[in-house]
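There is one chain below, alone, in structure tokens, taken in the form predicted alone.
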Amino acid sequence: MLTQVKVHNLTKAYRHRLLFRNLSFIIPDQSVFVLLGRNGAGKTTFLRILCGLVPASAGQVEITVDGKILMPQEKRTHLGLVAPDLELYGELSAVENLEFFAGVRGIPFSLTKARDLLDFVGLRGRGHDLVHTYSSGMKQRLKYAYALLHEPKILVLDEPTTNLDEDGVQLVDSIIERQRRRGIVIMATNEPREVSYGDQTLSLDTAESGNLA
């Protein structure tokens, strides 16, 4: 099942403040795309447009899976998101969070799969602990479990190794390599180590041209 993201003349402005203009590029299947830029350049906004959470001022993002262009309501089926502003529910356990998010996505919930995912992200034995007892690094690991719950074709990462220790960073390495084999990774970062993941990079500091490196 081939996946492609095509960005065509994408522009975003808030009132009189232009974030980026006329971005045009294609992200092919089995690749990692890295978005760069200073704070406030629009990296997170771009990711939110991609996920259908924020409208563009002009232009479009076209996602194709197995030859079919996805309608806006179909995107959540194929996108997984890890971001600092992604809310987890502290009064629920990790398993309960995953069950809730499965319901939001409209996918069946499997306790066995949830436990396997928690084991994979390094939360073995902590699935029934309330999330408010988690450290910031543990919460970041849980976000990865949530993003991978429905086996997305496109994994969207905003500051992917935030709050993670060295073991957590290695986990992200393995997730990115696994996702590259099955689809696309799109990430926003300025960390040199994370930039090195990219098959393509784009800096929003020179966003009007939208030239890829």
Second form
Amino acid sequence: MLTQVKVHNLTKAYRHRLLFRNLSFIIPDQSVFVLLGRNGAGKTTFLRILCGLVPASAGQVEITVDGKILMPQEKRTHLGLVAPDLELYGELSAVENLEFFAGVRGIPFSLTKARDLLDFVGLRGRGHDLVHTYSSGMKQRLKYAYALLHEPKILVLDEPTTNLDEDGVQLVDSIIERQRRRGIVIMATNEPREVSYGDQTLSLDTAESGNLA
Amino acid sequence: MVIRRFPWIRQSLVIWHKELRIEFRTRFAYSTLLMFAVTTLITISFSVGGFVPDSDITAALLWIILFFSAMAGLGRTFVQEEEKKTITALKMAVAPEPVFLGKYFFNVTLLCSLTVLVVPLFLVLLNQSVPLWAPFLTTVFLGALGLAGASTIIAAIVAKTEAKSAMMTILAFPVLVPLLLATINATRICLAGAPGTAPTTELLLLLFYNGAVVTASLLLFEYIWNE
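Condition change, the form predicted alone to the form predicted together with the partner chain:
Up next: the whole complex, starting with the chain shown before.
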């Protein structure tokens, strides 16, 4: 087994408001996991716990890559995140953003690599424009370039097609398919088209004890 | 070689470079620092007129200008990451410690470039001579390092609060009191220039203060960053 996410008795509560309790399940390699739920059900919070951005109230998320359980500080190497509350630097161009994130991640960077990645996400010819001049859809495409830059084993997507046109939606489809072959996709959505990709789905509206559908 | 063995240093330099690149395009922090320092300096110079204040007052005035300029300009480093929602992208890519160091290097760069402009102007406008040049420059450098270090960690705390601009000065002042007392005293000794005097104790204190601030900040920063 190359990559696996094991969620064990995961609980999150904010003061007296319980978001979810005792979620336990395993996401196997080469699969797509879809998280469903009404607004405020805790989908984004779950993804943030998974990424190590927010602590859980109880329980744990164990990520295994190449048979090795990751320490919290190792998670960022293997996770790529696209989310509405994640923005890139507007004062830098797309290429400069990618150069910066490659630099802090310690991965090799070249203009060719950046150009290929930007071409792939549909930003051909706009790589040297400052990001604050981009439309919302272009910014969303750039977030995919950022998330895929280090070729993560696990791609975490929160509302993956927000602000995207039909071409962009198809791009997300192809990214999900590609990532399924490479590792795991975990996404939070309520879009029927995206839900249909799920090998496993979990509704946080009914999943107090983590029953998988 | 050193950079390869300590990835923190390389990552910090990448963050420092990114901060400089953004600052070069927006000029937000540097303009704030410079405008505050220059307007205060001109106001002081008009108020004293042709009168040459003694070294006690001159030393205090210099560090008051640098302290409030730092409070006005250096607090934005982390606030911008929070407000522009870039903090999540940064947290997903890099450990907390290089972020602190990168921002600290950036604040040191800003403050040192400010002192290079403001200190000579200050000395000229207040008609002040400096008999002990070497200790004076060392004091200004170590003082700027200390101001930048304390401002960086406090800016990280302030970025998590609601009343950001007000909190910066309130939180920074008690932390910076030892630094300000030492720098003012050392500057006073350098400006007075009595024979056989040198601010050795104050310079040692500044050296230890800088070491303590950076060490404590590196130990604490992860908790602030992940809050």
